[in-house]
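In structure tokens, one chain follows: the form predicted on its own.
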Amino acid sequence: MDHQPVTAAELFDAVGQDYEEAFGRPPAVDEGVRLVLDRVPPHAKILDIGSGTGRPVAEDLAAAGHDVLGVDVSAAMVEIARGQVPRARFVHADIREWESQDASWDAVCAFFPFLQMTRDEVVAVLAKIARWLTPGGVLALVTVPMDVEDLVVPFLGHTVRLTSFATPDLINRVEQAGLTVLDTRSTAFSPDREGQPDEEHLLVLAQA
């Protein structure tokens, strides 16, 4: 195991296709897909943050007739993506730094990208997010709630920095950036890999 803790890029550059491996379609993954597509137009714009290999989220929604457009900050996931799935578009950027139009996004997924942010990162991003969305667009995010900031843990053979929030900061801070929350729902998985715990998975979904 790589004792020193590394960044986003770094570890999803080195884990790559290991990750769909490991963690496949997490329940609150596919439920957050179905109540984004409940809830979007015909042939809506769709930003997926954190996109990771494509599947399952940006695949599902192109898949059905949607324009989707992942982002992610490993250079070797957007590659992966390009090549598993056609019908979207991908970008290789940061989150945190890439910007967008107001009002041009019918649904924003932010599955599992905060997670190594600082929390003064994820009020920014979520205020983005606020932004992007069109009137009475959708955010569907999934997250590991736990009132944790730049905790040192083990992950796919390797060490990260993880902060998040317990679930009532961040309904917050959700609401804080402008947001309504619709729904909340919490569900257990375990990732299929020896030796990675199981984990609580918290869907939030929100309309601007």
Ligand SMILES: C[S@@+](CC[C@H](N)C(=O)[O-])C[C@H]1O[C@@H](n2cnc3c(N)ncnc32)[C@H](O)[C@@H]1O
Given for the second form:
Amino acid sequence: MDHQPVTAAELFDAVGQDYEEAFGRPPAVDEGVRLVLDRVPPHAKILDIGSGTGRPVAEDLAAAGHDVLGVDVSAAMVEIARGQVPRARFVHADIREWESQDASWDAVCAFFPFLQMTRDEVVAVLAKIARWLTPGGVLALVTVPMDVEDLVVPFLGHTVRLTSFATPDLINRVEQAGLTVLDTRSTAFSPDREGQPDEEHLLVLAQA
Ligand SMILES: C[S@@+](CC[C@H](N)C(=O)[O-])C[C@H]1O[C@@H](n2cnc3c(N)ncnc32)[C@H](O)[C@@H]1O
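Having gone through the form predicted on its own, I am curious about the other one (the form predicted in complex with the ligand); can you provide its structure?
What follows is the whole complex; the chain from before opens it.
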């Protein structure tokens, strides 16, 4: 166990493929992908923030014929995703710094990229997402809802600082970014890894 808290880039560079093995296909992620697929036009432009290994999210979206771009702060994750999902594109970038054109994405997926950002950084990224979506475009966000800031926790053999929002607070932040929350769903999830605790997953579907 590494006891020094690490950044998201350091964490996921070290964890790599092991993330997919331990977390696989959580029901909230599956549901988020399904809700996005139900709402986008054919050949949609879909941005996947924190695209990880590219599976299952970018892979499923690209297999449905959409133009998918994954953005991830971990160089190792980007390399794995490029190898596993050649039908999608992936860039190595920090979403806090990355920019895109206004009204240029039919959908944005953000499945667990926010847990190592400060609350102000999450709010700033939500504002960018609201700007990047086409009118009527959708955001599917999945996170672990908790009222915590800088909580030091173990994660797959490493130590990380976790920041998140309680469910009502997150919903308010999404609405304050200018999006309309259409649906929220909460599920319990057990990672396939001894010692990794069960967690709540919150899916938020919102529209520009
Ligand atoms: C918990 S993993 C989830 C991967 C994938 N979304 C999934 O659900 O299978 C979170 C991913 O977000 C990425 N991430 C964390 N902070 C980020 C940031 N500031 N910019 C871009 N990616 C980030 C991590 O590198 C990691 O690959």
